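We begin with a single chain expressed as structure tokens, specifically the form predicted alone.
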Amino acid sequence: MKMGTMKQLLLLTDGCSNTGEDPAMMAAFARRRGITVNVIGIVDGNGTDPGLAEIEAIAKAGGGESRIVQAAALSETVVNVTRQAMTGTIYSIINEELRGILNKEANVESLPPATRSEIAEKVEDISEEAALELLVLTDMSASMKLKLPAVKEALYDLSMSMQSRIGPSSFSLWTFPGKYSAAEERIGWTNDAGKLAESFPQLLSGGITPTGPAIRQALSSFMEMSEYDEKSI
């Protein structure tokens, strides 16, 4: 199976979207060019904040992943969200080569267990060693004030296991409200995944929510990427 470039955008916010264009439509937008869009709701207390709902359909539209978690608990989901997200994609175009060789209905579940195995293998592999870019989209609206260390801790675990991976891999930072637009980057497409956390200590809090607009900002960010590797051929 040819692998090509798992593109993924991860955002990380705490509330509703307060302004601009609906974040689950632009959501689905990216995944229409083949960017998965996954969402990690960071909350205070026990999970029943109304931006919640919004927080799921976002992901749902995109294709990717979700999860409602406290800021302690937010390292590890980071690095799971990616990781499993990863691993998603790739059954994902498995399932569809199935459906094309096989049948509508087919998909690795349906396949005896020893084959399954085989391909949960393979599929391991291909994530480790697949070309990714990752970009973070982090929410800095007023109330996410308090969580931002928990946020630049998450980035460098996220940073740490993102080094380990065998393929190649680059990493941009974004942050929204920016200070003149919806969403502003922080730093720019990288292979070295440890610049992600680094520039946390200088950045401050906004007010409004444009999580719609910010995505749909951010997302220009792959279309430069891919004319730079065209031209780079």
The other form holds:
Amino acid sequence: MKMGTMKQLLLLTDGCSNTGEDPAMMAAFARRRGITVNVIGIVDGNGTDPGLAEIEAIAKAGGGESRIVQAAALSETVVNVTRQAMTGTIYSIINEELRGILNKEANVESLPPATRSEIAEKVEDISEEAALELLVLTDMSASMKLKLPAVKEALYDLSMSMQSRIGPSSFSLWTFPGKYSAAEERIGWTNDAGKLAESFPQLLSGGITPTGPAIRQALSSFMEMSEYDEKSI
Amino acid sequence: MKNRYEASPGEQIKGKWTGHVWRVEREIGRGANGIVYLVRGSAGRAALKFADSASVASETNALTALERVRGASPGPFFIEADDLEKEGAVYPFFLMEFIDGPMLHTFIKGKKEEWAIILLIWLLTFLESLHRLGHVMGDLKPENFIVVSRKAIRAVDVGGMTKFGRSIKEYTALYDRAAWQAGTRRAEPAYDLFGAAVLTVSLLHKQTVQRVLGNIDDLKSIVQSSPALQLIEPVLFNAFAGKYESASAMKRDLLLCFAKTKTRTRTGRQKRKTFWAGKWFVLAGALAAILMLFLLN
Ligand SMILES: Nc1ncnc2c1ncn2[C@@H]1O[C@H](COP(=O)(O)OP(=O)(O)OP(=O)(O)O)[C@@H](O)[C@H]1O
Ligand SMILES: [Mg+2]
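The form predicted alone done, now the form predicted in complex with its partner chain:
Starting with the chain above, the whole complex follows.
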């Protein structure tokens, strides 16, 4: 199997978008473009947040993973979600191929366990060695105030794992809302994962939460990246 | 986790692929990835772990890799993987040898603090054989190890086992080199040796270690203020600094260090006359240390 670049968008938010287009719709759009959208919802202790349904809907539409966590568990979750998002992307490609060969319902889980183990080994190799583009999109609206230190720490943790990857990796950091637009690029594509945490801004940007428009804008960054790739070939 | 299967004691679990039936005796433990049950099949007792399909597949691979170690495997023997089909849903699981015994932190409860050093020696023996296969353990929390017989420890959760050179698959922050800002998360022997050193300290001072997580200087102070750990302070500090390239090197140092402190206390301020005399003291001390290990048993 040949593997192209794994394109992952990781959205960190506390939910409750309140302006602009539906974020789940934007996630679906991303998915059609080969970009997986993963969401981590950061909640306060008091259980039932209204934003939870939205978080799941975004990840579902974006073909990615979603988790709801408290700020304290963020580091671990960011690393795991990113890892699972990568293997998930590879599995979905395999499943698609299986459907082509076998039948419409076939997937890896319908194969015997021994075959699954062989596939798992290959998937691990690929997810370690394939090229990765990871864009982190962070909600910096007012409600995130107390969570920012945890976000910074989680980004540091993520960079520690990403720096140990074998395959070529690029990272980019966006935050929303932006000063003049829905979202703002904080760090352009770089191979240095360390920059994610180092340059993480500690200042909030404002009250509105334009999650949908922010996703749309961040996506443009992937597009530019692939245009750039094409030109350089 | 999504669709975890909860079994109850007495329940029969029938594998879809093999047709084998396993009777659940009790739950052994659960974690972030799965639930483990003690079960009985036609061939006797076994541990059965329900987890998602990808974890089952990758843990199966890890367990089979471990079996390449000669003699006793450092982990549970892999028996088979299968699926349980229930009301249209599929729950993957696998069976492995049930390893009976206390986990590291349970084992050390109520024992002399010096036992932490002996556990470290056993842990290094375990790591030696694992590293020889080109894998690191990754997740060095005490719940993942079981003291078997009175001479060795074996791993029960191999979810963090990672090939050299890759990024660690699973870890617990407390024992993670990167979380202490003391290096990367790349799989190499020194990663496990760092974790082993922290594990040793936290077996005795879990709460304090937890409180200073991320600050290696505070961690060092804990070592310096603990009478038992002082004995092996240089070795722990070397491991914190990533100075050991292999588990054997760390183990050798540990035995020597343990020995030296013993001879020093025994011979008082007596001076070493020649280099060789010094060497002999060390050797004699090493013997004393080994003897101690047996005595403590
Ligand atoms: N083969 C075994 N023999 C005896 N005990 C076992 C065995 N496998 C697992 N256990 C027990 O069950 C507990 C949970 O299992 P395990 O650690 O594999 O689950 P997990 O979901 O992978 O956990 P974690 O969150 O640590 O990754 C372990 O701490 C251990 O005590
Ligand atoms: Mg595990």
